[in-house]
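First comes one chain, alone, set out as structure tokens in the form predicted on its own.
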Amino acid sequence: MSFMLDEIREQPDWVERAVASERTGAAALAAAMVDRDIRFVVIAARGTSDNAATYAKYLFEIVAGMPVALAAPSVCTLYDAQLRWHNTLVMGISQSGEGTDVVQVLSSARAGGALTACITNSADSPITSVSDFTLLCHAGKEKAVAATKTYTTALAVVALLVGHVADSRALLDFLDRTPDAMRAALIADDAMPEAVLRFRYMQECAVLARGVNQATALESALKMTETSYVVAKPYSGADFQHGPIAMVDQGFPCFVYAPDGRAYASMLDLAMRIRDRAGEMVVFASAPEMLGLGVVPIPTPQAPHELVSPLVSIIPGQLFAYHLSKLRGADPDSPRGLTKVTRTR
């Protein structure tokens, strides 16, 4: 038996006591922003955790009615800028805590008068002694080198500090309708080995969605591309229309999230494009009409709503990439080159 395997099939409950646990925690950050009158958000995160990030930026956006910007680390790291952080909370996303270009963001926003926050799935990590406050994911040990369990329950927290924020109880409902909507996702393993035999010599490949899927998009391609050493570049449905879409011709592989909700109409109108070029489609959705322009369909769950998909969305997806590795003869447990904890500057 796989870890990768393993951990991906305890997400739902894992999500579940990420809920369950920071459910004080969210609500007195949530206060402490009130408090410091804070107006902005900033996030550092590398690798998946910026996927979380991304998804934090759409929520907190959409949701709270706040601005967020995904930080370059870089800013402060190399070039030892100064930033104005009054009236920002700037938060770390980083499942080992231990990133060290995300604890200086947070350390220099701190001393520059920000309050900081962090997510993690590591109490005693670095990240906590720079932060204000501290959300933690409550995922166990991940073992496997690529992030899953800590993918998700980073998201969960995500969700559960905006409902918080914005003082949504329609959000915090779906999020805890969200495990049982994860739970039947899971069903989607029974059909992935075959679903992956298709596409074993696969280079390259396209990986799309919308809206608060982005994120989906992001980390599927990062997991694909992590496990199988495929080269999948991850386009927002929209700007894949501005230029990317000049690679899909006979066969390309793209692979289609398209959940219900606000942006599956232009995800519809975006897999009858790739279509029309005869490029292979992976579908991930529930909608008949989306799954019968795949050439690998895979039915996907309703969430309890859009806001929350992406929790639903990357289980597919996460599956998909575990076995296609395998397929291929890989560890999707230890991917070549690739450690726990990387740690740049």
Second form
Protein chains: 2
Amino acid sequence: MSFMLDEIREQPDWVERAVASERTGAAALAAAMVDRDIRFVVIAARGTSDNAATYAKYLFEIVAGMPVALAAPSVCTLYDAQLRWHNTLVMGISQSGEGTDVVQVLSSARAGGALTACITNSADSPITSVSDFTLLCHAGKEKAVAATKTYTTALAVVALLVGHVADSRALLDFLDRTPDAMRAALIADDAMPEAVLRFRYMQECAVLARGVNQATALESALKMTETSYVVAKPYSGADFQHGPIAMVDQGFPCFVYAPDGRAYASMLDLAMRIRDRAGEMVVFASAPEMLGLGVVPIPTPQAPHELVSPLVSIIPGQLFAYHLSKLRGADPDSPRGLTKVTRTR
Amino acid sequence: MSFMLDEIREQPDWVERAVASERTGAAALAAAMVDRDIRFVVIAARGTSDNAATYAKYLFEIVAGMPVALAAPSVCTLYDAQLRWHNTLVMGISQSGEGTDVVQVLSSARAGGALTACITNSADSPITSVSDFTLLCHAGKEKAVAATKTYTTALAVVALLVGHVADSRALLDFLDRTPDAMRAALIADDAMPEAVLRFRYMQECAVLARGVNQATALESALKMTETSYVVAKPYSGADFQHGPIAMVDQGFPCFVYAPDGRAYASMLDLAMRIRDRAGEMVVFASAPEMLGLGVVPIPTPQAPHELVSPLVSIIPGQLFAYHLSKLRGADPDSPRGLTKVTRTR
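Could you switch over to the form predicted in complex with another copy of the chain, since the one displayed so far is the form predicted on its own?
Below is the entire complex, every chain and molecule, led by the chain shown above.
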């Protein structure tokens, strides 16, 4: 029927497989990071993989205490900059393994003395040849052009790696329990055809989250933009309330991700401010108080812990984008203007 | 008449003053970075200052070869993470110097052994008390709520600092010649009331640039969102063409910043793809070939060099946002929902 819908549904199984398959690889990379005295991480990625990189930034910093920069590939590709890469892990994330600028960043960094690694769904792709360590997503072939299962499996591999780098038994335990929470999140599919109805003619919206779910806001907005051609603008809740909230007036649609955890209280504050401005909210949460603020509440199961909640929260977001695309008569499996491999120079 | 318009016009003078006043301070910080064997830079900022931080990332990496991370303040403020800050400069950018989460990041980093610095328009503000070095914008009091002159002066101070860190006489020379190019850019004001007319009812748009002018796309989009409540979505040209370009169809408005330099060729490619999809472009450029693709061409004077072009290119962008706001009956001096000091927890 639809590759995208099938692939959304398969995610819990692929995540389970990725975690089981890459334990040894993650441990080996973590050990190499100790050997090489790695203190700083730089991640290069584009599109959906760049959203996985945002998740990696939060997780590395919060759990492993290691500052993370997201690479601006053009620094290497357009400006030929030679960076000083001592004590740095440069990691590429690319589902196809063929993103030319990401490969170029890794190649340049490796020549400059960095430890390099990649997270990819394609063994033997170009990115693996410039990586000292390769971690695989094990997500099978992704047939829909809009990425879903390569996103969540990349998040899982990131969590696995950070769990080993920080030697955090707790994070690894949360991760092991995540696929079941993802399965529970799939039941949102039933209510989705009705939930998307009122957004048939939506032209623009804001997508909001904070903390580790910043990645969820970015990825949810990207899925809506790619498959339904909506101008969906992602924001950190913190940034949004100082300026951009100006665009919220009567009926302005805001998508709010607010799972339980450290970011919850500030998202609740923000949601109340949006309600005061008569904005219209789609709320992805498990707390009844938060759900009650949504004109469209999407109950989302609790994740084992906030740190792994992005793997769970994105599922209703993907389902929303899929059903909205169908409703609007678009083809979510092969949206206009989208190609699977990014070959930026 | 309007604080915002006055402040846009004053920018070349303030930039001149900032560069003249902070030479010694920039040299001192650069020397301290050598003493402390600084290899990485982390920048904390919100809103407009975060766009200045994006400029700083490109400049530090391209000219000084030093990897730069943009801080996610919630890592400190929500998750209480203790990062390892050895060999790291942590720099805050805040016009008011009172942004609570930015101050908290610096305070935490300083306690953890980082060298700290700030760029602010407010001497003796809280951020200066947690900074080992303070660089001032010297922009006078900013009366309009939408920031303009504190943005360009912050860019100037960044360029001054990087020029000293990299010991780049060339960059410092370009910077000295920038205020005159900014003055020339102000003449765009005359044509602007007519240029904005057709966008009276625009609801959403994309704002595009690449390389060092990524900051220009971000800041131009933010100004339109803040003062005209348009959903203006900034993109790197490289990211845009792999996915989000799906939203461009007949008449979809795209704002394209394409000054001369390394990023020009790829922006020209992108503009031709947008034209093929019948998107409607506002083009900020000096090259006639590029201007010819715009339904609204905004001729912009050449900057002394691409590396300082963001100080010049943003001026017509600010003027566009100002005149659009007036046309739509909004008050650009005090937009709804916007406050001058950001106090995120």
